[in-house]
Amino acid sequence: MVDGRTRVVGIIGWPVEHSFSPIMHNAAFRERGMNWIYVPFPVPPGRVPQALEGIRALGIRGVNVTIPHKEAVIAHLDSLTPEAQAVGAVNTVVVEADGRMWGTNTDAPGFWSDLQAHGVSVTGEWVLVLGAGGAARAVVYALARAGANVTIANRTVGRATTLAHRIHQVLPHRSFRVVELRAETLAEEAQRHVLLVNTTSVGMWPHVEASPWPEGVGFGRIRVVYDVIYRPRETRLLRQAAAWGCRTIGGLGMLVRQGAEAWRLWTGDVPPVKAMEEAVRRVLEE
């Protein structure tokens, strides 16, 4: 029941309605039996800074942000994590007791943690990544973070490019690779790496039946295939990699594991994954 007690946050976009978040999230708290509730929050283009005003008045505990403010915020916070800094966005606000708010990029931790929960290991090799974008620039910090050298293939290369140099800023001791996203391309790439992830759209609710791996194109020396697209939970590049013989994992890991980031940030309590993970299943298995 909601109450003078009860602890709020939340979430900021536009739109929101499609958000999984609310489900996970408040899952997680009827598990613990804990008086917070998690509320989205459609915030318009052009209204971040008074968004994030009203939150800080009104005692929010903090609020996840998604498209099209993870840039947005950044202006009207008052510090940033060394994850924020390089992936140069935020998915995650926390409100300190006194007012003040910091930002953090949870996709990058909630990525490594899915990886190392599935056993996979990336020290020393060569992952080849798929998108230039907000998800690309999460996982590949993530990965040259825990040890491994990344190649870049993106349509636009120039794209690509920028986003190696920035991680590499941040992260001088890794190598990167920049190629273009096509079939005569990731067919010589993947006689190079161990690892594939796709962190592009191309897939996702409903153009189900797209793919941004070439029919016809083999997987080589690929032995796992990662798709952060979490709906539909298999996707047709996972069938594709399946078929060939990959181990494949969808992206619903990493959607959780990133909210239960979020959530231990907020609370200071153990997130319990599993149950969020459920809530989220139910849904996508409506």
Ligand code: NAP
The other form holds:
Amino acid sequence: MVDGRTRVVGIIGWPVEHSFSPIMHNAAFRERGMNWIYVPFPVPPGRVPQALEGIRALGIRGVNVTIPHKEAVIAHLDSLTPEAQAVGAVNTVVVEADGRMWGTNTDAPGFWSDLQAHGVSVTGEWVLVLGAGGAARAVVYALARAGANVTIANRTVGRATTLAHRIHQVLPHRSFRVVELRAETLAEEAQRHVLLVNTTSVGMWPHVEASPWPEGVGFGRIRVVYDVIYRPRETRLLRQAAAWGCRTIGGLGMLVRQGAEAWRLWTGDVPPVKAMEEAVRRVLEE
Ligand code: NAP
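Next up, the form predicted together with this ligand. The previous block was the form predicted on its own.
Full complex below, order starting with the chain above.
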């Protein structure tokens, strides 16, 4: 029940109605019996400064930030964590009691903590990452931070080069390679890597028959394939990889853990990850 003591958090984006975050976060508050509520706030492009001022004025504890505002919020925050600086995007804002607002990016720790939950170690390894968009920035940073060297394969090679430079500046002791995402290159790269992470949007609902991995190309020495896409739960890429004998991991765990990390920052409590995962799983299966 909402009453005079209810604490408010939420999400700003445009649009926001398809977000799973309200379901996931409100399930966590229910699970813990906490008088908190997570509300979707549709904020049109160009209205970010007013939205942030409103959040501060209304005593809202924090918000998630989704497309298209993840970069636009940066200029209006008081400070950023090293994660947000490295990734160049904010997906979580925390408002302190004195009104100070800081931004962080929980995609990187969300991905990393899900890899750990699956017992996948990357320290000292070379990891092959497909894609160089927003998700790739978080994944490449998380991998490099954990001690991996990264090959980035992208359709637009220039974008991969920019990403490699960006993360190399922050983590100069890691090595990065950039290749074009096409069949001949991937066949070769598959012989050099044991872990593959897809961060492209290829195969995401409703284009579920698409895959970033060309049909007929083997997975070589790759043993683990992680696809950050969470809808569908099992992408075509994961089916191809499983048929080759690889271990496969879908993006649901990363989604839940990036949310759990934001929840922890706002509430200061240990997040009920299992309840959050069950809530998202239920809506994904609907
Ligand atoms: P984005 O910034 O738009 O980047 C899209 C990437 O996909 C780019 O590298 C793009 O290559 C590549 N791509 C798109 N269409 C392609 C095609 N037909 N052939 C080859 N490459 C193609 O998107 P994003 O924000 O990174 O999101 C990517 C995916 O990650 C989405 O499915 C999203 O749902 C998922 N995601 C999951 C989580 C999670 O928590 N599990 C978190 C964030 C994102 P170019 O550079 O050549 O255009």
